[in-house]
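Next up: a single chain in structure tokens, the form predicted alone.
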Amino acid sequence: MKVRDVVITGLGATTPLGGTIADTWQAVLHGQSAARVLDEPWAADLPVRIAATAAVNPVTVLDPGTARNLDRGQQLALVAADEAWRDAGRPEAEPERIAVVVSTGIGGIGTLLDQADILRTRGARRVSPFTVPRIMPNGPAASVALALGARAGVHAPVSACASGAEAIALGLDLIRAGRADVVVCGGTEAAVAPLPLAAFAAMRALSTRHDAPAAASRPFDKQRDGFVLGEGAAVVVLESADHAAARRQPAHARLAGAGLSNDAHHVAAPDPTGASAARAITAALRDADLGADDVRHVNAHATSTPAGDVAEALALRTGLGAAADSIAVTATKSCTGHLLGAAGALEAAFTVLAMRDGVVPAIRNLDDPDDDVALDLVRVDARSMSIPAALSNSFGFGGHNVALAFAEAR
């Protein structure tokens, strides 16, 4: 069977930097940081109080009746999906040919914590009947599918911080397999809450730079000390190239391939050699029929953790070989913070925009690059350049590795 070309026709996001993908992208290009010290009363006694909260409250965007029965992560997903759907020109397709793949790393943790508190303080009869639909990991995907009337299939692959990227990889497979013509896919997360912050802090995964939160997320820098927890959602609309051409809808780029692997090394720590992550990179290139020399840009996963950033640098050098010396690498979590299950989808969207606009955003806070990271890191200012092909990497607890390969639309 002929492999069908898959293109990206729609992009949407609501993030700590902006309520739309356009606002978010401009903020990244200008090197803005969304990190702040939380001043909410519930955060007062937490060991880490730095986070990047959504710039626009989704309840101010959605219909109040719709928002009332949804978890915050589901609300964010709906906002991003609506923008992506509009950007794609509201594709006309039979509902049985539209699929949804929207993932989350943690799920409706806000609802779970709120309802547990209600159960403890007010009793079982006051627990909301919407609790289960709000906390289930497939809740965001189901909410988007209901809004769009999608009937080809609704999926929610959960792979921690690689979830949003794996959603896009699954969307690619659905179109290639002929199961759908249009797939709305991405990730969402709303985990800025006491328990997740305390738990990540207990793992020593978070930056403790309370005196300078805007400088806390510093991928590849010698002084990095952990990531900044963020929230938001990002969604892309994938279509078969034939379907997009038939309705004369221009494509932002082509999703050329995807590669997935697993470390089988540790439940939270990356394989320090980067070997399995490198396999995902080479698999993505092979799937895309691209050589390492074709790639001009990489949006790195780069969370700003001491071990993870070096492991990814090794993976890129192994997976790309000598070509790695001339590939412009950015790490946009330096601006957005780490959106967990939404991170991979947001960074995929950034990669597409970098190709479309011919510009790679600079890594914020990269003052003194780690000597063990031998890559062409984009520093200080955004870099204008032609990008015929690019990669976006996403890695997650559990050893999940996902690499997405993008190329110019044919």
Given for the second form:
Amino acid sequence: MKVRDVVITGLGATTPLGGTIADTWQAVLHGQSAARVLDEPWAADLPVRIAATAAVNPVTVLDPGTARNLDRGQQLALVAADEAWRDAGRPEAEPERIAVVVSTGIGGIGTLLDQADILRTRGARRVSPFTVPRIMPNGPAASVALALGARAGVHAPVSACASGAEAIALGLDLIRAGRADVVVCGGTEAAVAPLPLAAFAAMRALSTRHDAPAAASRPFDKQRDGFVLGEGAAVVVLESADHAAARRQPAHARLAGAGLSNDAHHVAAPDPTGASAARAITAALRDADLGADDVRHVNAHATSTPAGDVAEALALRTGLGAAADSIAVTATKSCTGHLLGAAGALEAAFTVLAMRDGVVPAIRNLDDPDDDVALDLVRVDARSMSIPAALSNSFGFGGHNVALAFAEAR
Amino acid sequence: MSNDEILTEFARLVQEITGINAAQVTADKSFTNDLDVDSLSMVEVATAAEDRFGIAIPDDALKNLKTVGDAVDFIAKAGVAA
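Output the form predicted in complex with its partner chain next; the form predicted alone has already been displayed.
Full assembly next; the chain just shown is listed first.
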């Protein structure tokens, strides 16, 4: 049986760099950073006070009745989903043929912390009855399904910082398997709060460059010292190519394939050889029926941690072979910070936009590339080039590796 | 506190919690059928009313508060101090 082609017809995001995907993309192309030192009183005693908070508070955009009973992560997801849905021309499909796959890395931790405070200070009877629907990791997917009236499967695959990419990979499967014609896929995260910051700091995973927050996220640079925690959401609308063609909706690109693997090496540290991440890359290429020579661009996961960036560079070398010499690699977390469960979806959107616009954004703060990274890293200026096919990598604590392969719509 | 005063104050609470304009919160309105207040929001309304009026609304009683008027009567009978 012929495998159904899957295309991307809609993009949406709300991020530290802008309230829309268009604003975010322009900021990335201009190499802007959204990182700042948190001056909020709750952050005063934290060992790390650098973060990239959402540029637009979702409460100011959403209908108040909709926003009221939702966690901030759900609110962000709704904003991104609405933009993506409009960008896709509000696909007319049977509700039973519209699926939703929206993930989060952590879930509604802001609500969890607030309600834990209420439990401790005011007692059990003052805990909000909306606590459970706000903190459950499938809450954002459920909220998006409710908003769009999507009645096919609604899912929230959780794989830490690979969640957003895994959501898109699952969306691809759903369409190929014939379980849906349209899938709203993405990720969301709202974890800029004391506990997550303290916890990531305890792992020594965060940059401590408090004197220069805009220089803190510096993937592949010799002086990198950890990631910058970001928040936001990104959503893409996947659609069977036939369905999009039937309603004459132009596609941004084709989601050609996906590859998934696990390190089974350590619960948080990457396998330093990058061997399993390389398997995800080669699996994505095989699934997409692409050769390494077809790939012109990679949006790397590259969070700016000392171990992770080098392991990914090795994985790209292993997975792409000699072709890696002429593949333009960018690392957009240098601008956005690390949006955890939203990162993979946001970077998938950036990859699609790079193909559409024929331009690869430069890696911000890449002043002195690591000697152990043998890749064509795009630095200083964005690079104009034709991109018929591209990859986006995402990795997550737990050893999760996801590679997505994109190609021009045919 | 008269029933009218309780209604005014109660309507203000409902607006705060659900976003429904207080002017629409009148005695004859059903919470679920007219005001679209779901069971979870109803728990929030009851908790806020307990705090504001210094009363207790047991779960058994809450189940029977179908209209705004029911709630106002309950609060009045529960003995509002101020």
